[in-house]
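Starting off, we have a lone chain in the form predicted on its own, written out as structure tokens.
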Amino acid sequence: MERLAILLPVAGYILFTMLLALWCRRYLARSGGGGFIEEYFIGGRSMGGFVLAMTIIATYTSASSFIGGPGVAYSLGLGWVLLAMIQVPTAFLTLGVLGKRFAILGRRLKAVTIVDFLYARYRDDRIVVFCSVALLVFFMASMLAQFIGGGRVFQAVTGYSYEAGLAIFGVSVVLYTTIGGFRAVALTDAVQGIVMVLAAVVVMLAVLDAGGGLANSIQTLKATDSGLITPHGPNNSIPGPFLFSFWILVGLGILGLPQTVQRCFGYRDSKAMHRAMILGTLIIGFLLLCTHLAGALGRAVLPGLESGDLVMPTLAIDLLPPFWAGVFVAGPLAAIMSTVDSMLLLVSASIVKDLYIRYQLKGDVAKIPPRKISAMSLGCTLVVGLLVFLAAFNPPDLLVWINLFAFGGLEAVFLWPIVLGLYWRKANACGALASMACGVGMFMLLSITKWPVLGLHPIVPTLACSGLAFAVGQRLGRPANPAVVRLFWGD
């Protein structure tokens, strides 16, 4: 009976996302040719402010926000909560720096994907191939973290098998992404954002109630280990260089994440963008504070748990009634699904739009019927989803580190070509290629060898070197095409 009570909120939520996807399907049915491409991959550029804010939040937050991050906060205390709050400006920074210019150029260039934009800016086929391969590799790593997180949460809270959890949300996310395209992804992201906030509030209130309030819980943490209430954690486990690294990795670096940057193509007008900047900042701050604070204070309520990805599910089981435990399960599943759906859609777009249509059909969309695009997208989604699903059967621990690896790899490839391509007229293809090659090479080298560079996360020296490589490549390469400069800057 308890299992049924837990499953009810999850089943209701999944059913609603499917119905929403079917409703969105009618927009695809009314489009054709190039219109189908734009509708399927960016929702006809029609997102309003609330949906834009929620889809950025839902795409950015993931299993690490609900499971991995709070699990680390359980071990390191309030210092990790402070670290997590670095992510608060995500929506404001993405839309403030990239949003308006991306929207204008997207319409001018008829760009549907990030790779569309980069090709239009640099006019080099090698960039298209490099970016497409990078998307596949690092999205696979990130989706692996999401699949593992979903399976673990489902298993820990419901008592059903890890594989059953993988199957339930894996099949669901593949189906509604394929059926409804970007519009279904964006609208379900908005619903998922609401579910995530509700789940975060539920578990936070339960922890506070069990701990006798905020002040009492903090006093208990202090009595356990005074380091748990300091910015640097027990035994200085969060050193200064690591703090600085996080400002780069989940602060400045988010400008290089294709899954969030892609949203800048799809909103309706400036009013929607400005509203999303405010709403997104407030909501993501509240969400991250609730989840990570619940993880940190959970140590005062249930001390002695083994730190890691099962901390939050254990808190939910022990502190919540079955129905509300089901609501909690729906929260991380929503975070996972909203991240995976965006990545699956971008993988499909990369293969279908950036590679097949660009090179096989020479950019002529009229040569391919909408039903074939849909079928190809389904095939790509199923293959990638199946590969990740199989990899998730032997899961490592601590999703947060897998997720941060994927974040870092994407930022190493995309950050400077996107930002400098938007704002530096002299940026050229040679500089972009040098930056991408140096960035991914340096990041992989430092991540694999674990070489310490002043105690910094690998992304910091990586972005410094890739930025320098861009400047050197720009000097050595041919100047930017004057026609491209006129197209981008109007003179």
The other form holds:
Amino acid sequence: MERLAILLPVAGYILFTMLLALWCRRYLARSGGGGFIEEYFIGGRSMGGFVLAMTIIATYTSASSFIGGPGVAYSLGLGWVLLAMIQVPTAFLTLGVLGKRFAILGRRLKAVTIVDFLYARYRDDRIVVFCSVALLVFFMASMLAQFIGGGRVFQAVTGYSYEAGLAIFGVSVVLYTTIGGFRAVALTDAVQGIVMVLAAVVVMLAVLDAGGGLANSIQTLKATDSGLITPHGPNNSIPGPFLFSFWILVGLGILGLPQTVQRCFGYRDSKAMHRAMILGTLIIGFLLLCTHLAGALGRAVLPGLESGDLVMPTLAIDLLPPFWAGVFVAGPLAAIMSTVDSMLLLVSASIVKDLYIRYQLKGDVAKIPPRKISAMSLGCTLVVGLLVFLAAFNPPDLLVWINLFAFGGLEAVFLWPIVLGLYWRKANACGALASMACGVGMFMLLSITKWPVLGLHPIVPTLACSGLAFAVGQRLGRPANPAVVRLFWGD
Amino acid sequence: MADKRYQQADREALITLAMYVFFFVWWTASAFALGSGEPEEYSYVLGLPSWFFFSCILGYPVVTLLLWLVVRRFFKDMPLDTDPTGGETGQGGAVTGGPAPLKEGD
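For comparison with the form predicted on its own, provide the form predicted in complex with the partner chain.
Let's see the whole complex now, leading with the same chain.
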């Protein structure tokens, strides 16, 4: 009975997302031919402010915002909460720096993916192939890691098996993404964002209550280890250079994450963008603060857990009545599903649009009947989703390992080609290729050898070098095609 | 002459970066000016160490409020739709009457 009460909120939430996706079908049914691609992969560029804000936040936040991050805060205290708050500008930075130019160009070029945009800018097949492969590999690995995380949380909180959890949310996320496309992804992201905020509030209140209030919990932490209430952590475990590296990794570097940047193609008008900048900042700040602070204060309530990763599930089980534990577990599941759905759709877009339509059909969708394009897109999403889903039952070590580099690796590949392609007239294909190759190579090398360059996170030297490589490559290569520059800058 | 909308968009991008720098300075200043001493000597606000209160609790509402002011004051609505000549795939997208300051010679 108790276990059923936990499942109730989860079931309700999943049912609601499925209904939402079914409702989105009508838009797909109405679109035909070339319109299908615009509808399925970018939702007809119709997102309003609230949905835009939520889809950026929900896509960006993942299992680590609910489980991993708070887990580290449990071990290292308030210093890790400080670090998490570096992510507050995610929405306003992405939209403010890239937003309007991207939206204008996306419409002018009919671009629905970042690879579309990069091809239109650099006109180089090697870039398309490189980016598509990087995107496929890194996204598949990230999706797998999210699925595994979700299965484990589900198991820890509900007591049902890992496989059962995976089956419930894995199948539903693959299904609703397949049938509903981008519109379903964005709308469910909005719902998932709300569920996440609700879950964060529930667990935060529970921790405050159990710890005897804020002041009391802080004093307990101080008595445990006074390092827990400093910005640098116990025994200086969060040293300055490492802490400040996060202003690149989860700060400026997010301008190179294809899954959030792509959102800039999809909003309805500039009013929506303005609203999303403000709403997005407020909501992501609140969400990150609640989850990470709950993790840190959790140490005062439940000292002595073997691993920080256990803190959030254990808090939910120990402190909350079954129904509210269910509300909590819907939070991380929502965070996971909203990340996976976006990546899944982008992988599918990459295969269908960036590779199949571009090379097999020479860029002309009219060559095959619209029905076939739509069947192919849906099929592609379904197959990729099921592959990752099946892999999660017995995760291949290679993909789990690749996931460690996925976040930084995506930034290493995409950041400079996107930003410089958008703002630097002289950026050319040779520069972009040099920066992508140098970025991926360097990031893998530094991460694997764990070579501490000045105590910084590997992403900082990587982006410095790949930026330099862009500048050098730009000088060596053929200048950018003037016609392309005119098209981009509207001269 | 470049697309006129870009001038405004670039101005907004610069303002965004300025807001980003502001948040960075706020975060750094409050966390390290108030928090680098010994935990024994910390002052507290609402039971939280004051460095934490200012950097983490107050920081994001302040930056949100400032964003709201800045967006209201400096950000401009603009049409995003493409010019009538359309994109390169030439399927003729929705043209809902943006200003068409563009001439292209692709």
